[in-house]
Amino acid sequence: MTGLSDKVILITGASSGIGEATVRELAATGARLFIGARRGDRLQALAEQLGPNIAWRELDVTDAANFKAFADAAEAKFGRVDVLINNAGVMPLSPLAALKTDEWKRMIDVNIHGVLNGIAAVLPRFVAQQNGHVVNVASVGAHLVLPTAAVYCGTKYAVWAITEGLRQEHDDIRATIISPGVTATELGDDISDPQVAAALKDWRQKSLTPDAIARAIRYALEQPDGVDVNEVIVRPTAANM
């Protein structure tokens, strides 16, 4: 395993969920993060709390220019970026046939456009120094599809396959997915169907905590340069699906 000490790593999504558990997690290794979300108020108490190798920034992840600003900030900051982690991500599910066109657009726009500006903004940077990681928060949802979710697992499909592409396409950048399975997480907080909304709680009476998915995470940036995990998928124990 190596050290996580001497890497600078962005974080994406993280005022709270899976991405606040991410930060907590490596904040204890040493390593200098660059953390960013809507939230700018939630990312500066986290900031504050884990003491001064974090540094935040507001960030909307669907705005390119955004996301470029974002990772150029990080390297004022520290110097280097290593590590972009792909967090941000939304899930309003619903059935097909409600047609919540909007709801689609922004599941699009976040979990698939979000993905590729975060790739946009640090890929130039990996390829000049001849290393990186980029690390994409997917899903169990990237490996199966259920009602009312066909939109969200198309979207996290698409994260799948184009995490793939990035690795075959680099010989000296890592590329992982992480694929959660039901997490207690905001996700699914903005449900605009109340049938929805309560099958989701129903659903996850079994869950892991973000936690779980924070150390899978670093497990995957602990390995040396030579060693890509691919993908790691995380479910609760009692999980059938």
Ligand SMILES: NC(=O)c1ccc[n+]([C@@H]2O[C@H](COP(=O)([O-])OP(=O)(O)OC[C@H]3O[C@@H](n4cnc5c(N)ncnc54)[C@H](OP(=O)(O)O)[C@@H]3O)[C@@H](O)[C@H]2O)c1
The other form holds:
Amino acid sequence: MTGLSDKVILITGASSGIGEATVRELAATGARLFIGARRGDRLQALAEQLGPNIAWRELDVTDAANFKAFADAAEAKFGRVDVLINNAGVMPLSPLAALKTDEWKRMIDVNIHGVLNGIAAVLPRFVAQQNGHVVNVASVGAHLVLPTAAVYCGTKYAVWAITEGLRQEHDDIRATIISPGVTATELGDDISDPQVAAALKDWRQKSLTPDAIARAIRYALEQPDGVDVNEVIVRPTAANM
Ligand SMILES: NC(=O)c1ccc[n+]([C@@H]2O[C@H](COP(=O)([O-])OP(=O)(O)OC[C@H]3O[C@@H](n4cnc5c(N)ncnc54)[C@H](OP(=O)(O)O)[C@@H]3O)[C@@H](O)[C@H]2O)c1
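Having looked at the form predicted alone, could you now put up the form predicted together with this ligand?
To see the whole picture, the full complex is given below, headed by that same chain.
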């Protein structure tokens, strides 16, 4: 295990759920964390609670310029950038026939473009310093498809492929896919179809708490530079999908 106290770690989607749990888990390591999401009030409260090693800035991952400014601000604050955790995501599930094309677009914008914008914001630095680690939060939905989840799973298959491509293209940059199973968070609170919202409530009967995913992320980060944990899939023990 390698200590993280000299690392500067960027975390997106830090205002709730898995992102917030990851901030709490990594804060305990002494790492310096630069955390982003759109709800600045939540980030501010979290940073104030956890102390001076945590800094925050509002971030919309769909905006490439905003993401670059986020990474620049992290470097200005802490002097370097070592790790990006692309965690922000949305999941407004619906059947394709409902033609909720705005929701399809939002998932593609946040879940795919958001990840790519993050990679673009840090990759030149990582190449220049011949070191860096990108952790992308995908899903069990990067391995299986369910009705109502066609577009969401499509975005997560894409995250899986992009991460694997990044890994293959660089000898000195680590790339990790974290694939959570059902986890109790705010994800899907914006589902607009009442039947699908009810089905999600049912799936959540067997769910992890977000700290389980945070520990998997910490495990990947704490490996030595020469060890790249390619993927961790974490499901509730009782899960059947
Ligand atoms: N929960 C599960 O069962 C589950 C399972 C598999 C994978 N995942 C993945 O885990 C990741 C985290 O989700 P979660 O479960 O923790 O859900 P969550 O509680 O809803 O958190 C999602 C986070 O993404 C942020 N976000 C959404 N749109 C954004 C944008 N345009 N720019 C910046 N941040 C944005 C939200 O912050 P703001 O609204 O403040 O911007 C929030 O902090 C997602 O990638 C999700 O797909 C979750």
